[in-house]
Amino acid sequence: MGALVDLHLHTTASDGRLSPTELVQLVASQGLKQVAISDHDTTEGLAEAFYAAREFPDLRIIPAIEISTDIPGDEVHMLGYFLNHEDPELQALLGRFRDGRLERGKAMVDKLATLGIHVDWDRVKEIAGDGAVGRPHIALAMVEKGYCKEPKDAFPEYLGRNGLAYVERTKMSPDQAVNLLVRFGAVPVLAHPAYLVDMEPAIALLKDVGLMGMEVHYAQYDSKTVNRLAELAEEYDLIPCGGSDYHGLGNTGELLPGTLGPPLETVERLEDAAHKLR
């Protein structure tokens, strides 16, 4: 039996490729009870979300979002749970940070062409839709161009961190983000702490500044990735998060939602942090 509980899911309204309802119809057949949509930088989706899950009564969609911040040397994506997404001084801060999506997408795709790999802007745009503008959508183009095979083969040598087209794009800091989740009512949480280079270390830095949870559950994770992952949260008193990180993009060996999961307590434990925000 899979997951009742998802929490990191992506959609058309970032760098996930099927829509809100799309992705509604899909965690309802996969049998969850819970889902967070946390598209990076927007919550576009979120109204498309809930009208769809009207169709599924014992589906539950939880309003969220994730934010890239930096460190020196790594990239941190912060999670935020519950969020006040209506609040209008909180859109207009994304839809700043969505415009500088856009002109950092354009700035690859010039890098890209320095390199020998022509892909249209245009295309990219075409690709992303309304969503917000994200490397996911110039890796689907090179894909179309015949310059890689799946999606995921740009970023190593591309579109990552450390790639040959990789262009940065103004951030904020991982405590940045921590405050501007509590401040529009969202529990942060660290997304894919493993990623990071110096894990521990970001983990016990953010608690300081009021981390309240972590992904531990995270489907890409061993079962001995995952039990290390729920000792630190113990020890740290983080709630132990998690989910698929499902996007669609057709890359070989996707998890589906639902594969791995937290148990339904986490979600009263959010809620519950939540309340107490606000």
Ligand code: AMP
Second form
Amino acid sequence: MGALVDLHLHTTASDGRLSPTELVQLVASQGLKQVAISDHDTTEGLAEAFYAAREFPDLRIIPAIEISTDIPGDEVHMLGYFLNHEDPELQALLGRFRDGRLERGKAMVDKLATLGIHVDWDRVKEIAGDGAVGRPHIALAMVEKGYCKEPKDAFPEYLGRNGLAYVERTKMSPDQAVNLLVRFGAVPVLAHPAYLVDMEPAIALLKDVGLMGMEVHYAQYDSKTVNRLAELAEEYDLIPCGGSDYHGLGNTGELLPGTLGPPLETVERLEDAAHKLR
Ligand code: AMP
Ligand code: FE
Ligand code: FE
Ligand code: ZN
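How about the form predicted together with adenosine monophosphate (AMP), since we already have the form predicted on its own?
Zooming out: every chain and molecule, the one shown earlier first.
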């Protein structure tokens, strides 16, 4: 049987390729019961997702977000669950993050041009549509132009954190993200910890600034990694979370929602934690 919970999903509101409605239909058909829509720096997909989910009474959508932050030499993604997504102050802040993404996306396209990779900025914006612009949109434009075969191929050399065309976002630190999430009622959870260069010290530091959970089940993590992360979650008293991080970008090996995920009990723990924040 597949997973019942998936706490990490993207839509066209950011760099996912399925609309919120299409994603809801997919997760329902996969038999999922509790899912979090966690777009990058936006909650714009939630209203449509809630509307679409009315067709599926057994499915619950948890309002969430994934905030991008930076530490020296690395990037840290912070998930937040049960966010008060309708708060106007939060929306104003997120609007500013997304404006920053536009400038940064354009700067990366300019940098690519100096490296002989010519993608059209207007085309990148067209691919992103109404969504928060992200590197995968640039990667898709590169695929269209034949510079790489699939979006993920654009990262090691060009778009990745240490790639030649990488440009930083407006800087935000993980503790600022934790504070922001908590302020708007969300439980802060570290995304895909195993991508961190210096994982354990980062977890210890983040725990000190108020982190409440970390992803343990994630996309292609093997059982050894999952076990190691579960031990760390236990050690640092963090709620073990996780999900597929489904984007629908067409990368080889991308797992569908419902392939893996935490148990239903995780959602109860997140909910308890969220109640305590109110
Ligand atoms: P951005 O939000 O513009 O910083 O882009 C971050 C997104 O790019 C992530 O959520 C992934 O979808 C994608 N991404 C980042 N690093 C990689 C990588 N090394 N390989 C493939 N996709 C990546
Ligand atoms: Fe993404
Ligand atoms: Fe992420
Ligand atoms: Zn993600």
